[in-house]
Amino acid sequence: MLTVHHLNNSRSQRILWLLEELNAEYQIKCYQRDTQTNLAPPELEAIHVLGKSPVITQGSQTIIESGAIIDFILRHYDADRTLIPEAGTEQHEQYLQWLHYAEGSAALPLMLKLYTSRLADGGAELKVRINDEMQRHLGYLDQALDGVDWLVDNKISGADIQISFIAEIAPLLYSPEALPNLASFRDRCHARPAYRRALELGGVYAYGPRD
């Protein structure tokens, strides 16, 4: 059976959020953060050398990343298809774009942000760089969502699952109003019954519905 590693306030619950979507069978194996650290504790560690979340195994395989377990799950679960375009088609090569480019542009940014903004001069000497690209990628997305729900033929797939993220961290760093596109994309991912249930399984999760 496929585990799911989950890591409290992680882009784990993702995962969890795709495998609802997909009434899919599969169970969780939780984790918490180290309450002073915050980083992860050293039992995923020997789940994968990384120790980091999401993470799943099923029997002999371990999957990280996240755009590769949601490839796998999609291929292994979906078999109607729902939540990914036909290989080959146009809408295909658009949902690998955004699967990918969440995590390999969109992410590094914002994580820079939260991470410089712990530190006493709040990064300062990156800080102008940093804005820059934050601006240009979330305004990316807003404008790409400008007019349609989901990113790839206005219906729902598993790069817009990807992309919720940065949607859900997003408002850390901006008003919503800057971003109403964005804003509505998070909200209509948070009203969606599966990522209910996800978050029910999944527990506290700090970039969820404030309700």
Ligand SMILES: N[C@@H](CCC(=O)N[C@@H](CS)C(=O)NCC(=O)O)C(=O)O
Contents of the next structure:
Amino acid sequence: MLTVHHLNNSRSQRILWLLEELNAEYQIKCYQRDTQTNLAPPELEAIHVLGKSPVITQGSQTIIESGAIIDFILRHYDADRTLIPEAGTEQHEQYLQWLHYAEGSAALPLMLKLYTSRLADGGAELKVRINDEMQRHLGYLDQALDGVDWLVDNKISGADIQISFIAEIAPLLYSPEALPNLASFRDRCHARPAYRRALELGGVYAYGPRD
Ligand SMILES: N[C@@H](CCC(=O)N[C@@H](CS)C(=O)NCC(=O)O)C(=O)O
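Form predicted together with this ligand, following the form predicted alone:
Next comes the full complex, this chain leading.
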């Protein structure tokens, strides 16, 4: 049985959403962040040495990284290819691109902004560079969503689920008015019944819908 090691308020929320979209059979093991440090509890290190979430286990396999996890789940649990374009097609290459882009590029300036804002001077020396990178990547995403509902062939796929976390944290760090397409993309994600079911299962999630 597939187990999702789920940390509250984290990227693993999107894995629950994916599994709910697929109506897959799985179980959730919940972990709570330390209320002082916001770090994951040490029990997660017993699952994988990095102690991060998401991590999934199935039989002898332990897999980290949300992009790899989404791809694994889709290859094994989406027989009808509802959320993964057929391998060898241009759409599949696009799907892979977004899957890697979310954590490989888009998340970095957001994380830098988050961490440097905790410094006494707000990371003054890096501010311009970080803001420029944030604007560049969020602007790119906003443009990619201009006139379409979903990123690949205008059909929902695992790529949208992976990018959803970027759309969810972006408004905390960047003016949402400047990103109208990304904002409506986030609302579309939040309106999915499977997303709502995942929210109920995952517990407190600060980046979900406001209603
Ligand atoms: N790039 C990784 C990031 C994993 C990650 O940093 N997860 C955070 C939660 S969003 C975490 O486990 N934080 C707790 C900690 O660092 O102790 C992925 O997409 O899976």
